[in-house]
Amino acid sequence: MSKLDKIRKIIIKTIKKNNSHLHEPYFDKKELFEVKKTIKSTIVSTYGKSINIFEKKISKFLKSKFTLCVNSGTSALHISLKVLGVDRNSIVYMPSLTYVAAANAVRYNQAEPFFLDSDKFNYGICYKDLKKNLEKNVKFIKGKPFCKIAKKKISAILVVHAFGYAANIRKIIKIAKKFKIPVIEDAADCFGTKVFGKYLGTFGDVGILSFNGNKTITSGSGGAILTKNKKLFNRASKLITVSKKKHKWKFIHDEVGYNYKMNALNASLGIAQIKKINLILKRKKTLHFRYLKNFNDLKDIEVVTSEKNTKSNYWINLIKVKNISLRDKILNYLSRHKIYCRPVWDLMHTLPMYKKYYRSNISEAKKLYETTICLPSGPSL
C-alpha cells in the first residue's frame, strides 16, 4: 500500500466516511424550530428579538461584559479597527499567515499592515518576532506609539487565533501595554477555545467572531464582536446600525455608518447551535483524539494539538509534513477520492495587493504552509 494510500485509509477509519467536506454544520430539529419561530414572528429582519438573545447566550458562555451581533466577522473586524481609532495615518501588526478577510479590513480603515512571522506551535502571531519589531520600530510621540520606518502611528495589533489553536496571548498583552498599544482579537475560528481558563475572544481590548457556515457553531452568516469597555461598545453598536440615533419616528443619521447588523433569521440558527454547544465541542475533542491516535504510526505526518494551558476547540485538525513536496501530493490524492482537504491560507505577503507592505523576516509561517493540511473536522463526523 502506497502512503498516500495510507493516508487516505486512516483518514476514512477516523471520520467513518469514504467521502468528506472539511467542515459542515451539525444540525438537528432545534435549527427548525427556532428558525420556524422567527418566521412565524414575521419580524426576520435587524429588529427582530432574536438577536438580543443570542447576544445574550454568547455573553454568558464566554463571560463577555458585551456581545454585538453583526452580519460577518469581516464586519466586526472592520468596526472594531475603527472604534480603536484606526484610520489612514495607522500602522497595525498582524500575522502574514491568517485569511484574508483580517487584512482586508485593515485596508478598508485605509491603514497599513504590518506582517509578522507566526509560532510554529500554534499558527498565531510569534510574540518573539511582534516583541524584536516593536522594539526596533517604535518611538513615542506625546506618549503614544509610532512607527519610525513607516512614521505612521501604532493603532492596533491584530492577534489572529487560527484553526481553533490559542496565539501566545498574555504575552503578546505584555507586550502590547508596554508600547501603549491596543490588541484585537481575531477569535473567528476558536469560539469555545480556552487559554488558562479564559475563552479567546475576551482577552484583548476587543474581540470578534465568525458564525460563518463552516464554523463551530454557525448562524448561516454572522460574527460578534466582543468587549468589556463600555464606550467601545455604545461606538460600535451606532456604526453597525447605519449611525442611526434613537427616535420614536424620526430617522436621524449624523455620521457615515454601517449596515452591519445581525438579522433575526441568522440570530435564530445561532441560537439553536449555541443551545447544543458543550455536544458540539465534545464531538469535535473526540475527533481530534481519533485523528491523534490514527496517525500515530505514520512517523513523517505530525497531528497538531493543542499547547499546555490551552482547552482548544478543534475547530480544524492539522497535519504537518516533515516532506515539503508531498502536501500537494496529499492533496491531488485526496481530491481525486472525494476527500476535499486544504492547505492553510496564502501568506498574506505573498497576495498581489499585499506584497507592497512592511513585513518581518517570515520563515516559520512560510514553513507552515508549505507542510500543513487541514482535515475533515466536521462535528457530525
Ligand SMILES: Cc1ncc(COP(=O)(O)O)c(C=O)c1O
The other form holds:
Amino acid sequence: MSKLDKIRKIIIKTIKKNNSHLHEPYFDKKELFEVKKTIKSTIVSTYGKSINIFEKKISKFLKSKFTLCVNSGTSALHISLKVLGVDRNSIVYMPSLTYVAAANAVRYNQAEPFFLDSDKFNYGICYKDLKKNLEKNVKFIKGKPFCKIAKKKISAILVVHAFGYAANIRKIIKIAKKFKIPVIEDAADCFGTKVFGKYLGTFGDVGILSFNGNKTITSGSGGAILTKNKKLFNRASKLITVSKKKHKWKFIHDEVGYNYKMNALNASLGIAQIKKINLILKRKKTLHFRYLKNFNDLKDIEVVTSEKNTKSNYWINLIKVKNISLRDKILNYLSRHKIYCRPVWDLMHTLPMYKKYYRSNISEAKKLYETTICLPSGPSL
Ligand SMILES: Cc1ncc(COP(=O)(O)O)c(C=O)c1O
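Coords for the form predicted in complex with the ligand, given the form predicted on its own:
Full assembly next; the chain just shown is listed first.
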C-alpha cells in the first residue's frame, strides 16, 4: 500500500465514512423547531427575543459579562477594533498566519497591520516575537505606546486562536499590559476552548466569535463580540445598529454606523446549537482521540494536539507532514477520493494586498503553512 493510500485508509477508519467535507454542522430536529418558532412569530429581523436569548446563553456558557451578536465574525472584528480606537493613525500587531478576515478588519479601520510569527505548537501568535518587536519598536509619547519605525500609535494586539487551539494568551496579556496595549482575541475558531479553566474570548479587552456554517456551533452565519467593559459594549451596540440612538418612534443617527446586528432567524438556529454544545464538544473530542490513535503507527506524521492546561474544542484536526511537496500530493490524492482536506490559511504577508506592510522574520509560520493539513472534523463524524 502506498503512503498516500495508508493516510486515506486511516482517515476513513477514523471518520467511519469514505468521503467527507472539512466541517459540516451537527443538526437534528431541534434546529427546525427553533427556526419555525421564529418564523411563526414573524419577527425575523434584527431585533426580537431570539437574539437576546442567544446572547444570554453565550454569556452564561462562556461566563462573559457582555455579549453582542452580529452578522459575522468579520463584522465582530471590524467593530471590536474600532471601539478600541483603531484608526488611520494606528498599527495593529497580529499574526501572519490567520484567516484573511482578521487582516481585512484592520484595513476596514484604515489601520496598518504589523505581521508577526506563529508559535509552532499552538499555531497562535508567537509571544516571544511579539515581546522582541515591542521591546525594539515601542517608545512612549504622553504615556501612550508608539511604533518607532511606522511612526504610528500602537492601538491593539490582535491575538488569533487558530483551529481550536489557544495562543499563549496569559503571557501575551502580561506583555500587552507592560506596553499598555489593548488586546483583542479572535476566538472565531475556538468556541468552547478553555485555558486554565477560562474560556477563550474572555481574556482580552474584547473577544470575538464566529458562528459561520463551518464552526463548532453555527447560526448559519454570524458572530459575537464579548467584553467585560460596559463602555466598549455600549459603543459597539450603537455602531452595529446603524448608530441609531434609542427613541420610541424617531430615527436619530448621529454618526456613521453599520447594519451588523444578527437577525432573529440566525439567532434561533444558534439557540438550538448552543443547547447541545456539550454533546458537540464531546463528539469532537472523541474524533480527535480517534485520529491520535489511528495515526500513531504512521511514521513522519504528527497529529497536532492540545498543550498542557488547554482544553481544546478540537475544531479542526491537523496533521504535520515532512514538506510542502508531500502536503500537496496528499491533498491532491485525498481530493480525488472525495475527502476534502485543506492546507492552513495563506500567510497574510504573502498576499498581494498585504505584502507592503511591516512584519518580523516569519519562519515558524512558514513551516506550519508548508507542512500542515486540515482533516475532516465535523461533529457528525
Ligand atoms: C480566525 C478567524 N477569524 C475570523 C473569521 C471570520 O468569521 P466569519 O466567517 O464569521 O466572518 C474566521 C472565519 O472562518 C476565522 O477562522
